[in-house]
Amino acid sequence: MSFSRQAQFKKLADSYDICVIGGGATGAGVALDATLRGYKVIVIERGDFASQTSSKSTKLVHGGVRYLEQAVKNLDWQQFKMVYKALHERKIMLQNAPHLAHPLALLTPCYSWFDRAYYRIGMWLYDKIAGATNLKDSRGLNKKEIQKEVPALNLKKIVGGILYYDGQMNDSRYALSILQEAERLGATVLNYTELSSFTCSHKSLKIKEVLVKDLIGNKEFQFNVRAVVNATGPFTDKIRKLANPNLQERMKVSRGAHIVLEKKFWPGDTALLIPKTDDGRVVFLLPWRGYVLVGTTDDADKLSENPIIFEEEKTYLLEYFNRFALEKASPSDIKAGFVGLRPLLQVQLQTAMQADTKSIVRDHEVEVDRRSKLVSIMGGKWTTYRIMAEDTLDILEAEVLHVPKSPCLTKNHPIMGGEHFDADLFLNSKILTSETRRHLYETYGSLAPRVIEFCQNIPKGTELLLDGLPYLQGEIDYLKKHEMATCWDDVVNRRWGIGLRDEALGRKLEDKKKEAFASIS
């Protein structure tokens, strides 16, 4: 088994069922669901898997307690119905990768009694929805158990509050283990490969072809398509317009800014939600592997890759932590900052553009092109990437294909690095260093000894490649040769995550070691 460049394009087939456009988390699950149901699949992602939105999310599998207050509040069966959806997908998505999501315990602060009922009847109501999915009950707490609890937050004014429960996970490399999943059972999955055309049929004119070129080798290759899906979230119009221009835009974008602290400002393992900001917003408080995760906003944004945080969003974010954290922190002390940038579904087209991005649903919908038969899936969240891939799979073989439908198996299938493996055991060896052994754990899952062999195998592979860090020098050539990693980006960024919460140790990391991949092709 190999997930390197070299051997996808040993792959390249002249012809695909389907062309899946995109490797972000969407992109992903479509991958997976098609692989399963039998046919062949392509990927295609024009820079690195998850290398957009993807990775830059809150780190939260959950079911959207704002969404739900909206729904009862405007009595909205639309925003019920994605709660319910995303509450029940979100056990599945820990289930199908324990070493990548797992439960995470959150403290709304409730600084009246009202507040305290509002949110305990809430917070039950939650519960109550995911049902047989619940991952623990909630709670109410008072201010000695608040204490014990979160003895990082500040107690002035506050009464008490409410405990619950979601998930949280580690979001690039989730997506990257639903592509190797897809992989390992058939498809060819590329990254740095970016779409150049479209050929229709000169009859119906729907896509008989599909034209790219490889980013890194330069070349230009082409396969004939059953169907293509336009998985791209932010940049999904400028899919829809390449394969009909007359298409109206359908996408608005929304800024998600977020801010990076060390842990020993908000140290323990539970999460703070601020249900109340000065402007609307929810804000959450996140321990996230080491660090404490400040986040995000939701400001309309322009379409654009790799988006920077502005300052005013660092200094709102920090003005807001202290607010709340009993240990102030200065601007000096923010370790990273990033930003995605959120795809939001415009049900009203006329309307929608001058909308607040906090209002609009953020739901999904499958589209067919009458002309092209491009399909698209827009909107969504995370939670419910493997819901909206069934739903494309589904439209697509009714609508493009004109096939029965075929079962979706994606529910009770782990994805790479997900499959039943005894952590216990593993984390309590003697193998390596226990931090060493936790970071392979929670990046590589049932993988891990696997990386240690490889290591191994490799002279001083099996050696730090910095004092004071788990990663191993081996790791290097293992993430070229088995995830497809093709620069530093690449590896400190996603396959590791570390550039996301420690700018200059991001840096340090890569000073170390940058001729690793001097040359990948």
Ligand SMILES: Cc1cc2nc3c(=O)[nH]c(=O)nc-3n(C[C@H](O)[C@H](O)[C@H](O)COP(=O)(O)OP(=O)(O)OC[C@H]3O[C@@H](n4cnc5c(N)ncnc54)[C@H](O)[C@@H]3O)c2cc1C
The other form holds:
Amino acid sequence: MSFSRQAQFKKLADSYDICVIGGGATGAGVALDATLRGYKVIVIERGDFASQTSSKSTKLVHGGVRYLEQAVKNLDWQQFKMVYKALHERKIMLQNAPHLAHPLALLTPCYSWFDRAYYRIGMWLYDKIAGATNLKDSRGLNKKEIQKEVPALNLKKIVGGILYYDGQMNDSRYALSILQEAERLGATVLNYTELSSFTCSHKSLKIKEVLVKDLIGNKEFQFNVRAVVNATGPFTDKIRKLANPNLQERMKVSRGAHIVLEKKFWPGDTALLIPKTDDGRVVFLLPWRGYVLVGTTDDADKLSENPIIFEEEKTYLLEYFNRFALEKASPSDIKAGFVGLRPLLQVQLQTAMQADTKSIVRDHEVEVDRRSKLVSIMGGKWTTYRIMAEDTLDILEAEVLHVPKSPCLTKNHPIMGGEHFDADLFLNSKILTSETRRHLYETYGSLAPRVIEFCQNIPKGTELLLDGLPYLQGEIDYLKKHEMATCWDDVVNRRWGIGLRDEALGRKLEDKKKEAFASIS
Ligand SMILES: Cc1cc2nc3c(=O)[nH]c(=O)nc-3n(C[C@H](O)[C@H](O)[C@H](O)COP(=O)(O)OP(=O)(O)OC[C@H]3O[C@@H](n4cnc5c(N)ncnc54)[C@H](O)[C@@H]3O)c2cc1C
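For the form predicted together with this ligand instead of the form predicted on its own, what are the coordinates?
So here's everything in the complex, that chain up top.
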């Protein structure tokens, strides 16, 4: 069975144990966990998988150095627990998809001896909290060592720095691969399908049926359910209110912008953490798949499906980049810019209504609506998607299905493409060019040889789509048939991600093969 819309519609059943609404990081995690526990699962996603916040993150798999600082400063046990959990999840995320997530070295530059001691202790604590799951110990660097490690950094006034390690990932593909794995194990997974409404039991008022609109085929379908999980991130309140209009709003949305520059402005593999901007936040300069990612901002915003980056945000991020980089970039050097909406959970409703979004704890909460039994998983972050899913399923089993807790099996379960594979052998082989081999491995992991075989069976399939880029002509058909790509946006902005790194290149690829998606329904 292929991972195409056609195949999923064929698989569609009259009833499911669990319907997951939302195909971002959170919904994907819930779908895999539930399928591994033996439930019959369906996922509906209104856009493409990970097309909202889950493809617009800073791509860090991290505990959060800033959250640790807040935890210590405010003696906040909740915040500390969140850093602990995320640091342990970091290793698991890297293990379960080594082609999509890897360790990343980051430098924190220090401009006073006090700062150097302060951040040295902080990073030491960060390592200790990670314990046996630590990726590599942090260490202090002098100016000369910094020059060697981060040659792009402007060393003016620097007294030293701290080098530490976190993870970096391909966020959109990570979500897609979790969903593909859930589907392989039996789940029905559909993009471009939107929740229309719920039908509730007359007697108990519990949701018993879900009505869904297929946004491509323009038709509706319905199925019976035992439980519904609302994993719609920033859109959570809309679904909660659909299930029970009496519920109070719980989410607060904050926007985070990034800009992307050419790699020449930040050569090398080490990222920079700017620990304190003038407005008291952190900004990262990150090497990212042949480019430099600079972000992010944190400002309260309204809910919208396609937030676009403002000129002020570009100027703000460029200014920070230029403060720290030796080679200055100008606005015309910006290759791409994107914005994500953080689904922040208002913890104490009264105070959080006025709260500044920077100070809201990035933890999660599972809510079961007493009337409809809708299970909403709210808040959290990418790095903690797996434990968010585990908590959701544990609570769903206890409070909605009323069954004994079944074991969560996701911890040591590789996601699609992440199972054991001799990557070195593949990367050092003589098939195609080394750039294409790297692209295929970093995109499909252990499925890379299968993609090559697929392309070999299509006329001109192993030819390059555009000279100078690693993408193969045959990959487009592969993405349609095995990754549910329905339009160029799905390919360029998520399956390959090049559109979020370099908008002009994304458009150039699209122009080359415009007709490729004419036949999708
Ligand atoms: C700027 C920024 C940077 C971040 N950086 C990091 C980071 O570096 N590391 C980290 O760990 N975390 C990071 N995060 C947090 C992380 O990205 C989010 O917590 C996570 O992606 C949220 O995933 P989600 O699935 O809950 O939401 P989403 O990805 O938004 O998914 C919800 C989905 O529900 C769908 N949906 C909505 N309504 C309906 C409906 N009616 N029917 C069907 N589907 C529907 C939407 O289309 C959407 O795809 C960052 C967040 C932002 C905004």
